[in-house]
Structure formats: structure tokens, C-alpha cells
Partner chain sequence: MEETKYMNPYLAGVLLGLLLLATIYITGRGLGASGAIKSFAIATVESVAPAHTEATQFYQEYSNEHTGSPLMNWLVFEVIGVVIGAFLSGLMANRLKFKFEMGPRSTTKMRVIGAIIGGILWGIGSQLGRGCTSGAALSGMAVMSTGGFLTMFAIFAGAYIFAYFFRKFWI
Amino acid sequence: MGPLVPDIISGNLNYIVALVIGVLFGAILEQAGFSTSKKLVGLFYGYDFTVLRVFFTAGVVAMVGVIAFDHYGLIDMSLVFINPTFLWSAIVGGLIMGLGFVIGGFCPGTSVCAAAIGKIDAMVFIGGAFIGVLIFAEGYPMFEGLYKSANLGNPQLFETLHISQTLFAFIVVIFALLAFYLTNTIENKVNKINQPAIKTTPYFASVLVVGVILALSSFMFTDRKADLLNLVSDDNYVMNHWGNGKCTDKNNSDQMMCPDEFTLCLMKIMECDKFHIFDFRSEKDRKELPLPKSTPMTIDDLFAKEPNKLLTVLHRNNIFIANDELTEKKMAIIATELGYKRIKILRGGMNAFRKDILEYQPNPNATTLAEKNKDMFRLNAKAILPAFLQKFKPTEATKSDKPKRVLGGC
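May I have the structure of the chain above on its own, in the form predicted on its own?
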């Protein structure tokens, strides 16, 4: 169930929902005539292109839907499995699949649909498929060279063509509409029907309207990551958009945390449970100066679905840490645009923290009580913090809690 699992639909309920959807999908296939081999092979002989139209429609709707889900952060594309491309095995497998489709009159999915309503030829087809699977499995050592040849990785067409994802989606939808027109023309000629490929009927009008809406909507769902990265690419905008660097300014109290306030929380870490640190520094910097109650984070993690669990904890401030304030502000702006709240940054970044706290030099000109207390506090922090923070140094055995891409595919 894609983006609905596990936030809305639990893992166990997911199997039940998948079963219901599978049954409904099979029923729709049967009602569309896909349990009849004559209708399926009509694609190859030119007298019936229902198969092409149905699956092309499903493809473009799913494509635009995935782009929309990704745009609104409902699906984490980094966790979506993309089948690797092995060129020669794909070509050979495609030829075998196509030949079996023409001769048997079914594809694997439609054969199960037909067998479910008692079609004997479909049952024989499924039996042949099992025999083919057995032959491939037992003869895998012999086929392995071909199977793994010409590994192209996980290419995506829009990246290969060096165009945007939205433009590619628009082109595919337009191509689908043109394919519908062309196949109607071919069908009419093969079946000797003397009528235009497109008629002024509600059916054709609705198909055209839906197709145009799908094509244009692809431009609405722009690449969220690219847009936000472009937004924070202007350093002047970033520095002026998120505070002014003065953590004593009341207008910035919800955006900035002073090094002294941050130090106080670190020194009373067991009592200070109203904040969580998201550390955007490199792994090397995190090892040299570890921070308690911190989670390693990258800019890519902000666009992933999993961090949502930590960034949305109620009544807790999210402190973004980096070596410099500019990087912190960029990450904070992106997180805010993505809908996360209660974001604070450390004024001056860790560079300022090192200078003001860990490398602090006594102030000989401290005269007021506030200045003397500040001087005493920083000297005390400088003495105890370095050894205290080393207790939180990550070990080599620490494993990442990041979710991994689930293998699978059709």
C-alpha cells in the first residue's frame, strides 16, 4: 500500500488490504475481457488493442500518482525498488515472453485470471510457466552469464534523456493519447470499419479531457527536492530569511539558540529533555566532537519519510547543528518548507561553540555581575565538557537505523 504503510495501514492489515485489492484487480481484468485469449492476442494481429490501452492508462496514472505522492512527501522514493536493467537478459526474456504471449494467448497475470473462472487453456499455460521456472532454476549456472550480462544498474529514462521528471511525464501522457488515436485507426482498418478514429461521443471526450488533465498536472508536481535546493542556493536569502544571528533578540528566540543555552543543556543532559539534536556535520567531525541526544542527518534525510518520526515529536525542539550557521539555516528553511515545526539552530554553528565555549579565554575586563557569571560559567564548561562529550562517541559496532530499500518487483 505504498505511502500508507505503516503510518496509516499496519503491516498485518497491509496483507488483508493487498488481498482485497488483488481480488478486485482480477475482477476488473475479467470484466475487461482479459480472461479471453482472443482478445489478448488481438494486440499482435491488430484487430483489438484493448490490452495496450488498459495497461498504458494504468501506467500513466500510476506515473503521475507516484510523482504527486513524492511531491507531497507521502512516499519516500529512496525506498522504492527499481528493477536493475540487465540488457541482454531483458531482450532474450522479452522475446520469450512475447512468443509465449502470442502462442499461449495469455501473460502470467491474465492466465491466473482466466484459470480462476475455469479456462482450461489458461491452466495449461500456468503449468507451462511453472515448468519454465523449474528449467531456469535448475539450469541457472548455465544461464547465469547471460542473466547478469550488460548490467546497466537502475537507470531512469528522464535522467538518461537529461530532462526533468515532470517534462518526461508530460511527454509520456501525450504519447499515450497519440497511441490511443493510432491504435483506433489500425483497428478500424483491420476490422474494415469505415468510421473516424476519434468520434464526438462522451466516451472519447472524457478520455481526451482526462488525458489532458493528467498531462498538465505533471507540471504541477515539480521535483520538491530540486525546488527547495534552488531556494536555499541564494546565501543572501538564507541569511536574511532565518534570524539575524542575534540570539538575544526576542524576535529570534524561537529560531536561535545561544551557545551558552546550548552548553547548559549539554551539561544537564539528563534533565534537558525538551530538545533533540540533528547533526549535519560529517562523520569525522561527529567522532571528534560527539553530542548527546543527537541523530546524524544529511540533506537527503530531510526528504526521506523516516525522519518524520523524530522531527514531529510533540513538545520538543529540534536543534539543527552544523559547523557553520549558513548550513544550519539552509537545513532549517528546508525542514520548515517541508512542514516540520519547532526548528532551532545554534547561533554561529559548532565553530562558534568551539570558540565561545571549548576555547574560551578568561575575560579580564569583566566588571558587572552578569559578565563575571558568564565568565565563570564558560570557564567551568570548558573544563568539564570535552571529557563529558567523549562518553557519547559512537562505536564502530553502531549500526544505522535508517530503513533500507526493500527488494522486490514484478
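So that was the form predicted on its own. Now I'd like the form predicted in complex with its partner chain, please.
This part shows the chain on its own.
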């Protein structure tokens, strides 16, 4: 699961990756014609919209790609750098950069490209940008108010607009296609080329087909998390869908564990690696009744990269624990849909465990051997479990142990 940094690619290798990516980045920009300021500013005067075509195509392809990767669980978006939104700083900064674009003829990336092939104006531009950063650094107290105001966190635009990711992606692709059409028209007009913006040639047809496929694919690569939450929103479906509630003492189902088996499991857990408990209870509940060797989880964690590794340890049963069976079933269904295997839940949740084991009242009517054994077992467990659980309570992971978002941006 991506991002591959920092665990699969780390440290100095990441710098080599940066270098290779940079070489490709520079080569593509140069090949596309971004190394000449006359071509770059063309879009602001209407005579050359190459930049807009490359830019929007790249943005749309990468966006749909990210959505597809997320859909198939190939990337953990909670670790990916989402540019933060500082409302006024972004707007004012953008306007200043726009002004800089029509005066200077470059943006930073393209100026580096152009300087590399000998454009002297680009070298001068880089010098200017260098000075600009110094001005910002020295005048920082002056800019700071604007720079840090209206911090909206790291929202994604579809969240800000309160629409689904699918619809948003579709709109963006359609917007890009319309922009291509309009700019073709404008370009022909400005350059006094008397022909329609789109001709019925294989070239335009294929651009259109690819565009439409990209637009429609946003419906295919739905937001997986939203889908799964929707799937488990029906309580009836959930209750009937996991382990059909059956769990007898002798014959445990594959998907359910009854409180007695869970108790046995707990007592053996320090010596045995066959089970791992994933605790979906709140922090308060976990503190009050800790479970040994358990990993605290939330629904968001199911989609993340770190817990992914814990859930896929071979030959180990993953036991999902919550206060109630419904929550356990929801999590188990989601995890199964995500492709995780060997998941069991505790019948009745921790509430049943509490009632049947920790607060067990002796059964005076126990007559058969099985009933007597059960009675004894539960009384025994009741006596030793509380101290045992406290003794082996898991150390709560500190915040710094959690993988952080990658620091990106400029």
C-alpha cells in the first residue's frame, strides 16, 4: 500500500527517487515546450494554449489516478500530503504569482527548465525568485498575519463544496474538456486561422474519447469508504450478515467467538500468537477494561496503511472487539470487503463478556457435567481475569508512534 515512503523507500534512496522523478519532470516539461516564455504566456494573450492543455490534462489524469488508487486500496490517502488551505494567503499569493507570470514570463518550475537549455532570461528570473524569497523571509513579520490567517486545515474541494468525490471528479474532467474546446476556438481566432475548433479527424476523436472515458471512470472509481459506510448503515443487513448469530459452546462458527472461548483465548494470549485483538472501543472503555496485546482501532484505521500490516499477519486470527455486537459486525463486514481474512467477533460484544464472565452469577441449577464444568470455568475466570487484564494491559501507543502525513508542497 502506498505511499512507499518511508518504510519501503527510505532515507537516501528517497533522494535518488527525487532525482529520477526530477529528470522525467524536466524532460516532459521541456518536450512540451515549457522552456520558452513566449509559449508560456501565450495562454494569457490567446495565441498559444499549450500550457493549459498540458496542465489540465496532467491534473485530470493524476486526479483520476489518485481516485482509482484510493478505490482499490493501493494508497492510504490519510498519509498523502493534501495542500493546506489558508484562504486569504492562497488568494493573494496566487494573484501575486499571476502578476509575476505576465511580467516575468515563467513560473519557478518552467524557469529552471528554460535555464537548463540556456535561456538567459530564465536565469535572471531564478535570481529574482531567490531575492523574492529573501524579501519574504526578511519581511516575514509583515506577511505573517496574512500568511497564517483563515487556516481551514487540509480540506479537499469536494468536501468544501459538500458534493461527492465522484461528482466532483466528473465535473473537473468535463470542465477540462470544455476548456480545451474553448481555448481551441480562441486560439484559432487570435491566430486568424479560419477553421473550427474541433475537426472530425481521428486525432480529435481520440482526445475526446479518452476525455469521456476519464470523466465516466470517476463513476467507476467510487469513494470506497463512503460506499462501505453506506453498506453497513442498514442494521438489519448487518445483523443477518455476519456469523448468523450462531455460536454454541461446542461448535464455534468461523466468524463468531463466544464469551467462554474468548476468555480461554485471553488467558492464553501471552504465550500464543494465534490471535490478535483489535479493540474498537473508546479510549475510556479501553482504560477501564484493558485487553492484553490488543491494538486500538477506529473505523478510519481500517482504511489506513499501518493497521493493514497487523491485519495481514499469516495464520493469525483477527478478533474484533467493541462494546456491542452490531459495531463488531459492521467493522468485520467492512474489513472483509476490504479483503482482510480470518476475522472473528465476540458474540454479544464486551457487554456480553462482562455479563457472562466478569459479573457471572453461579448457576445453582447446573446438573449435567457440561453445565457444571461451565459454571466452574466461569467462576474461575471471574476470579482471576480482572487482575490478569490489568497486569497485562497494553501500553497505549503514543501519538508520535503514528505515521505522519508526508510533508510536501513548496
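These numbers come from a predicted model, not from an experiment. Think of the rigid core as the biggest set of C-alphas that the two forms share within 1.5 Å after superposition. Numbering follows the first chain given and starts at 1.
> With both forms fitted on the core, check whether the Cα of residue 155 differs by 2 Å or more between the two forms.
Passes the 2 Å threshold, so yes.
> Given a superposition on the rigid core, I'd like a yes or no on whether residue 16 shifts its C-alpha by 2 Å or more between the two forms.
Result for residue 16: yes, a 2 Å-plus shift.
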